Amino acid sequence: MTPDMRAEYGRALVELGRANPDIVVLGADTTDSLKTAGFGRKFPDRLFNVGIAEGNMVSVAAGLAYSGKIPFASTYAIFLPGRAVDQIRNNVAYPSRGAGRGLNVKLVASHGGLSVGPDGGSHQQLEDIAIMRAIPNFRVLVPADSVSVYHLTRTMAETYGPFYMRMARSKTDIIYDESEDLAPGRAVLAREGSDCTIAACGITLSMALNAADALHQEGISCRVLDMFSVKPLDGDSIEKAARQTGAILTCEEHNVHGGMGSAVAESVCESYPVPVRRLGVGDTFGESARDSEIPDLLEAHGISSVNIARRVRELRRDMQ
């Protein structure tokens, strides 16, 4: 276990702010929770807490970007994009400066998915990936661990254009080392395999790797892809996996409709059709769970290494 995603996000922002005076950070009464308050202590003139006014936060970020700044605007996923999709679409994605498509705004949300736990179904954001990948000009990232968050925060700062990055509230297993090269639009081959592919993102990548280990003991070789870049999607890696392994199971902490799994299924359908099964939250809302009960909550919705392995077995049986 490592410092959580938010801690690494905050650390990256301080380093970026030290190197680039155009980096600014915005919050919506969540700067302590999102771990961006440290940026404000270092650079008090470049942190803007707009209060519980998420739409306004996005609009202010758009104005700062239009003025040449590089704004990172952060709050919980249920509020971003939940409350601010109009401002995101019309104030960030739609306008352009010069050759750039969209404004140079970085939206970073925490508390995505069921693992928010005690906040319950009203705050367990399960639709944000579907919303954000449908908005033109946005790139959508769902990192699997805190190392990924650190690297992708730096990448967003160095790459022009609007980004949405979704972080989990809970601490996560470390998967990558500091030397990992993570680039939007390029999946990571986390494990080789020939019998089936598991495409995962966010906290489900660790589950997918554990499932692949268990299936290996049964003689089933599973390729595992980290599809942290939901948009742009790495269609080449998906097509290669379809051709070489013959079937794909996707898993994510998101509504099964419209998320990463849907993006993968669309890509496979258009490139090299093979059986695809999507594992995620059914067409429903979550429910409250104490922190100690979050694994049980995820399991209740089928999001676990045990269920991933079971679904791979079922998929292979269906192919025979």
The other form holds:
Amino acid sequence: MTPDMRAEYGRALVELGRANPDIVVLGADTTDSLKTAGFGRKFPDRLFNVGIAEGNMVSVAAGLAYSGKIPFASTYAIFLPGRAVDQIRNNVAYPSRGAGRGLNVKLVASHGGLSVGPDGGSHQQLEDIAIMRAIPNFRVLVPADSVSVYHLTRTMAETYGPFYMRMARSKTDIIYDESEDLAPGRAVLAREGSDCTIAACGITLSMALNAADALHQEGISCRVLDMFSVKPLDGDSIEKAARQTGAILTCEEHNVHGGMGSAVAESVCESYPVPVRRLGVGDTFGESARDSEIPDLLEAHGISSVNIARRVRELRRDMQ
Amino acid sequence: MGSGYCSIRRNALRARALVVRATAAAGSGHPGGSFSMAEAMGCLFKHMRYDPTDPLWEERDRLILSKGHAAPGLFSYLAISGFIKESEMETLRSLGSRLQGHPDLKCPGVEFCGGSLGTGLSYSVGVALALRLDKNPGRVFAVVGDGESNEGQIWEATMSASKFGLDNLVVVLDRNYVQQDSYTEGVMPLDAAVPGPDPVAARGDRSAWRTADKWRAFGWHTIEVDGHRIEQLDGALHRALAHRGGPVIIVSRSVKGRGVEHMEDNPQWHGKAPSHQTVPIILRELESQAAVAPSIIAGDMARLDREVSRCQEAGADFVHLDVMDGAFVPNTTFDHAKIRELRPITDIPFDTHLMISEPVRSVRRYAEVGSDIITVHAEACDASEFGEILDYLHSNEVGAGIAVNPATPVPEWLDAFVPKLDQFIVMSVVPGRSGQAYIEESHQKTQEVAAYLRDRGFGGVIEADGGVNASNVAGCFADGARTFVGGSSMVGQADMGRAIREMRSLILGARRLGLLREAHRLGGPELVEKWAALHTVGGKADSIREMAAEASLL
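Pass me the form predicted in complex with the partner chain as well; I've looked at the form predicted on its own already.
Shown next: the complete complex, the earlier chain at its head.
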């Protein structure tokens, strides 16, 4: 297992493609970058590169899915929900016949969030979770590491319906071992704790775990939830966390409006209201940062383990 | 063997009527774009393989309506083809209906949730790719609008279909020159500019056509047709399906709102439903579509090939072929061998009128050589023979007609056949030779025949044949005739094109007057005024008002 999400995505696709001839893959001039080109080398008649035409890619995927194929359509997040939302909504999510809600299309985006780095604000997709979780029938996954990506790619292939999975550009810490069982709709209790809960997704999970370690040294017991399944959201785990830890801090590399933090806050409000603080990009855009500066860019927007720990302390202080 | 011309024409009329009723009931909807594709849809449903009892049959052809706002136009054909009941059309756009404002998979036979324009062709590419991967013989037919061709994604899909070499994909572009705001050529042109005030001038000016050029440049095989000429659409689909190696587009140049004069070429009717008050007048108008059928024996009998070419150039709707055998009538003209010779000259439908004895013995030969409608004489057969003829013709997709001579009453045995009959010829001369004068009593007879047929569920057309000319054609129309055979009045004229245009204009006048009378009957001068005022395009309202005033209807 490599720490590269895209490499694990590509590996899973080849395995799936070998087992199931209905698996097809689409790319928009990004098959090399998304590591789907390997699938094309193994199964040349099942990889469709439509060129730089993301709306077309999504609609073609919808047609393939309508006809019984299981298409995985991939490109950068900024060009998927960021560009093709009409095709995603009307061609993929909306068509329903009988029990099938939406068409069986898997949209997998790389380059989610600020950690895209050098390409700059135009390429840092900070709104995709908000967009995608507002669309009925879609399930929205934000895995934290390459192991999760591998597992969830397989899960998506085996589960009927439209999915959106957001991957990060950069290599990420490996958090899970290969036996981890990840199921959409079920948050992972990544760390037990009783004084506060940190809900994270994507690259912020490892930050949250580091923050929890630091806070543990100070005698604060932090629960950490991997909210990789932003939709369906695990309301039970959230309610339990609210009841048992009394406060929740969310963190994500996404606009604070509409993202995972919003989803958690909505859930807490309706189940067991406790103080919730949302950490994310404060309704603004990112900017370029060289690869070595990406942690600084994230830090500038408050997305770091140090800041997560600080916000937990503030949250506990506010509650006293 | 036949083209199914008559059944397609009948279905197109039925489809339009269903669209009128459904959109009027809904109070909204898009009749204009439904009408412009009515003939194209009729031809598609003829060519498609489908099973209404098993809408998801694996090997079916897939019809994808990319211009989803024309949903009523699709639903009407799903009703005609048996996917849904005709009565369901009345639920269009209502809460809980399977007939949504735009096509939805809820409705059997619908393969694509249309509505957001420009995406249906990409979706069709996906479906075609999947069928090819599965070695499924099903084919994909996508109906695309010219307005939606403003969407860049249409061209993304065009490139993709070409790249992937999809020869299981056929596009019909409903090129009706109108979109929501206005005329396409003003909003976003697809053809070259044509100077002058006519916003749809490019439709009739081949030198301005650029639409197919674009698709050709993107690697498509292109075919141009008149979108209301069934024979052209049918021929184009045959060729498109035979094409190998890549996708095909049929550019179907059509008239938005076609069939209802006040909706024709009128952007107002892109997305508006007719009022309840006007529905009966509109339905009457739909049944008032007329055609001209020049009879070539009025020309040079030694060069009938040339006469057929003249009919083609003059824009005839049919070529009327009078077959005389020297037994049923004293004269002899030609037989099926000559028709076989003439068939390759034009794709205009052949309206073959058999003035022969014992037609039951030879009708097959006339069908085999490419007749689209064959009419036999009531005097030359009995019920069982006619039944055999009709069954044979219909099973071979040839229209079936019956003709009666001036002295012959409608035979009693015809009653049972009326609903299946495609044509009824009222002879207004004694058949046998060209150039005779119209027998005045024929007006009365045609009116009686029209009433007789109407009462028995007739879905075909009455043809006036014999001495029809500019002086009596309006009267023949008022009697109920809808196809007009012209011998000396058309083929006998040096400029047949002009003669036909004049006849058409007289027929249009008669049609307008008939509709004004209908409006007056239904709602007095107030409805007459309303009806006239609907004709906003091309200053027609004023001339229609004038006509109403002259007829003391206003």
